[in-house]
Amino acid sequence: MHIDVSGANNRGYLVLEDGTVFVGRLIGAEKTAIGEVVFTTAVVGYPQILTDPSYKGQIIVFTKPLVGNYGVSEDQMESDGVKAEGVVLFEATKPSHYKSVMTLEEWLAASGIPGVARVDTRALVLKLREHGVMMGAVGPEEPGALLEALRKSPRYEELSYVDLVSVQEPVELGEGRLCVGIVDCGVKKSIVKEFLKRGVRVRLVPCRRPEAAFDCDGLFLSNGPGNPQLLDSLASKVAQYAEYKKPLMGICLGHQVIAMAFGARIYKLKFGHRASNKPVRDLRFTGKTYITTHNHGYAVDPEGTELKVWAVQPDDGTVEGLYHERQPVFTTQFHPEASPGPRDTLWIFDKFLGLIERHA
């Protein structure tokens, strides 16, 4: 497919780890962004997804056509702003709302954020599920230049990326008689509000520090970027708070690091699950397939391990809930919060909720 950028005010590309080289028109800041090139086939919520801290360290492809069409306002962050090193789209559009403050290349450009617009995004969708993800280069640089770059540049999986979207230290949120201890491994503010909500007092921690939440009534680990493998050591704390048999959940890569804790192996998918319109079929509790969110790039293998599967997500068979037969222990692989994205699966939180209420 030809994609014609002629008449473009600047000219951007995409350099993929292997040589491939998209054209476009350059949009946001004029730079350059090095990370792993992944896809995302959600059709709403864009200013959520590029705010999610998991994202970090990445560089997002949109493969809805047109971005942008509803603009940019604060009500619609899920961080202190944009976490994704870059974007590829195939056209970013003038907004239409009346919530809008700016227009979505205005605000990359303010957040310091490159992208290319006018991509053949099939064609590189296409090849990211044909090849897996790749690292890649964003920027106005000639590819030969983008491509030394990159050569030169550590891989996604090498790079510990919690500690740059973590709290530094701790922080107490909202009132009430019940304590839930977040370990902030990069959580999104959706999930801190279905948390308030619920008339708990909320202590976020550092994803290093995971004891100074021991004392609450439950402990729950967050989503967040990068590879999990990397966290060997928040398992180990992990696997001692578990000793304690007090009430544990995790989401995205708070589920792994949990199942890293009690023994499970991680992999990585070929092209990962990103995506607000994905199914997850219930084994356990309701029985239920449900349309849900996900931005996970790892997943679980749960052999030899003493967590049993809940959920999974029918096209592939990716587990995507954790349970503990004895232990009040309760995970999910996609996002229960959605944001953007259906909430059907907003009674976990009333389900973790429940359990520390049994244990307190």
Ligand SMILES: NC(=O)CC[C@H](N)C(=O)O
Contents of the next structure:
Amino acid sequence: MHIDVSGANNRGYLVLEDGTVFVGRLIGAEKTAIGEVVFTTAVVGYPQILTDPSYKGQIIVFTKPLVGNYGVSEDQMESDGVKAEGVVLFEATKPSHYKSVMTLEEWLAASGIPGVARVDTRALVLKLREHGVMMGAVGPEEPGALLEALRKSPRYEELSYVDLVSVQEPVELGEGRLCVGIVDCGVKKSIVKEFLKRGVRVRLVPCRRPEAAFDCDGLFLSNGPGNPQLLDSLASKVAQYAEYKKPLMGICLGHQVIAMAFGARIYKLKFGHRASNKPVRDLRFTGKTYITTHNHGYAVDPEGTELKVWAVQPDDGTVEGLYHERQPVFTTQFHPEASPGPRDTLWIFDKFLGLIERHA
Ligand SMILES: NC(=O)CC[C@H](N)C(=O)O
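Show the form predicted in complex with the ligand, please, because up to now only the form predicted alone has appeared in this conversation.
Now the complete complex, all chains and molecules, led by this one.
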């Protein structure tokens, strides 16, 4: 299938692994990128999404048709730069915002990230919903060459991306009586900020060396890119930590690794949850339904483990939060730090610090 609604001279292509070709206008860097093609239905927050290290290895399709309206500014960055491999959208717009220092297109070019605009993202998303996520390539090369490159490349689920986005050596931040150890598998800046705002010290440690933070008052496992099943050595170290019965929390990839540490099964969702308006029903603490930010392609099944479910996504029943009845362990599959997204669940950070306070 060949879908061209672009009318563009400067052509760019998205080729999916099943051979489908979308023709559009090349934006950003003049190069080819390969990754897992995933879509987000978030309507704002493209700078935060593109700089979220959890998107390493992925090509992001925006379902919102106009992307770029408020440009790009430093305070929107979730890491030191764009982490997504490529971008697919309908219209890359010119910004109108007092803080904007460049356009989306200029930013992508300066970051070495290719993108394709004027793609029929409705047709593309229907395809991904039907088939499930696929590997894809974006770039200026002819579709045949892109497909060839795609076929030679390893698949998303086989590659370990966490080392590319984790700190290499421990880093201490902030001041306070209590210390939270963050196992950095690609932590978003706003998560670190939520801890620092609450007056605790933070020690960021490399994803492969969680033990460098075992002496902190609580351990936090961050969000991050890739297949959690490749992190079984991290999960067994976390299982050792859990034996101390000290406070343990995880968000997204961190939630998945903690679940693995307790023996839960990991599975891949057909096309994932990526949005900033997904409901999450709290079955235990408040009984409320929150609107939350999601970015996950994998999910957990804690059946038969000591972990219990406290939150679910009501549309498909995906487990969105776990806790332990006798140990201070608490996780969220969704992103309570939002950024972008609604701030309904920031209380999660207070809850974890409450656990730490009680166990310190
Ligand atoms: N945001 C994240 O931490 C993502 C976790 C994992 N890579 C997933 O896709 O499910």
